[in-house]
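What follows is a single chain, given as structure tokens, in the form predicted alone.
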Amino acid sequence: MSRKPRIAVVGSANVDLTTFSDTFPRPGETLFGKSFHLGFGGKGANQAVAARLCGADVVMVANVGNDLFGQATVDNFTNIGIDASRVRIVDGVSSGVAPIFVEPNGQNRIIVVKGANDTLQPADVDAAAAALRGVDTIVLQFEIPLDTVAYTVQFARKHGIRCIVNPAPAQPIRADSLCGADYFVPNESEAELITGLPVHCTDDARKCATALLQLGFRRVILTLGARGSLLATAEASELLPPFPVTPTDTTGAGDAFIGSFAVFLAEGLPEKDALTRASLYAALSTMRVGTQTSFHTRVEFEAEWTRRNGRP
């Protein structure tokens, strides 16, 4: 495309606390890990770096503390080149943290507090529409009140912009107030609690995903971590294969995948080439340590894909 996409990400924006250890501590029980960093997250604030250093105009719509880590949350924006003027400082309520715990191996485990995150409502969203409407995608997760996340799928389906659900972390739904979306991107266990079925394997995934589908969404697409993603719609479902890497953090991987996926789908690629480039962009993410810190450039991107495809 002859412009930048632009992408709107209306969500969270956290501070993540991130403590890496050989094992994890027994009730009452004091251990010393090996290492500790903090840094800038949040589901909705990841998403929206991811499709920043892929190279799209991004706007940000979000709600922080008056504390220490709000208005640093601001900045930390506007030095990557998010557009955080629809931000907002909120009195009286902290911003939201994100204590996460790293195994050896990268998995991760994470409690959010979600803080002033839970206080961004639809007048929120009223107030950035001018910006929203010249957006090409709006990207949603469920670190805000899922009234926002509803209505704001109402708002891009009412201006034919279209709507990327990540319904992450997973909570029960309302499915018929978000099947207006035009992508609806859950991870397995997201997808376990909201259809009650297990996805230990590719064929759970599929009946799964079929589920869904039957809830009224209109586009599935199910991560599932090492094994790939899956794509379903109502006339076929595909696997997409996972590309090989040695994770060292899993931490913010599908943040990476939502965030990039939207700004390759944004630039015109053909949707299965949108995805492989998203799990690549994703698989690429767990070999650093951190959320944004672990996300690649658009440079840094292009010249692993042609060294991996042997083409740009």
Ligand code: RIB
Given for the second form:
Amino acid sequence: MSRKPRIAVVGSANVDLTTFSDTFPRPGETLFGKSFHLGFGGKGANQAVAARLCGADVVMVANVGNDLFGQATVDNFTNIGIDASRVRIVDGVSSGVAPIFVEPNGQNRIIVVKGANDTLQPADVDAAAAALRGVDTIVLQFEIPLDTVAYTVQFARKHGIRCIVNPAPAQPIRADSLCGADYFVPNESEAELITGLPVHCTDDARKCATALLQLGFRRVILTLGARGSLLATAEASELLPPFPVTPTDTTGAGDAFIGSFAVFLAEGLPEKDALTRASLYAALSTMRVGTQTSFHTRVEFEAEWTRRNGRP
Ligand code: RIB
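Could you drop in the structure for the form predicted in complex with the named molecule? We only have the form predicted alone so far.
Below is the whole assembly, all chains and molecules, this chain first.
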């Protein structure tokens, strides 16, 4: 593709308050943590930043609070080169925040307080319609009202825009309201909650992906962390291997995967190639601390891709 991909994210923006600790307190206990990191996050914002760093023109549709974090979030988008003209500062509600706890092996636990993210309505999508109609791909997650997600899926379908839905964090869904999406991309726990099926091994993953296809989704990508990812369609399913890394902080790796996948696909790469590259982009993010601060630039990514594959 000769021009830059154009990606829109309709989704959340949070501020992440990340604590690194060897152990975590029991009820009533106070412990000393090892270190702390304050950064911009939110699954939607993270996916937008990953897409931007991978080289896309990105427009963000989001709501933030009229507080310390709200304007800072807008400024962060602008500084990275993301079109934040559809990010609304809403009175009377806090910005989204996420206290995050990271163990020594990089594993994280996250509590999201949605705040202003919960005020993003279909009317906000309508207000951004002119910008949305001009993009290649719309990316959605579940930190905004699910009615808004469903409305945006319909908008994308109506206008022939590729649509990727990342059902994170896990919530029960009405599948018929979302199956107009081109790609449905859950991780194990999200897929388990939606289908009621456990995902302990790759056989389980195949069964779970089949159940999602039976719910009406057309293309399912089940991300399996250190086990790679599973691409499933009505015709076939294929397990794509992971890239080995030693993680420091896995927070935001799923978002790195989605944002970069949207770009690689919009650049015209075959689906499996786009997936393989997104897997490496996500894996690399786990080697750095934070969410958006852990994402690589396109130049850094291409250097690492070439180093690992022996060719560009
Ligand atoms: O996926 C990681 C993200 O989840 C964090 O940035 C946090 O804000 C929550 O949305």
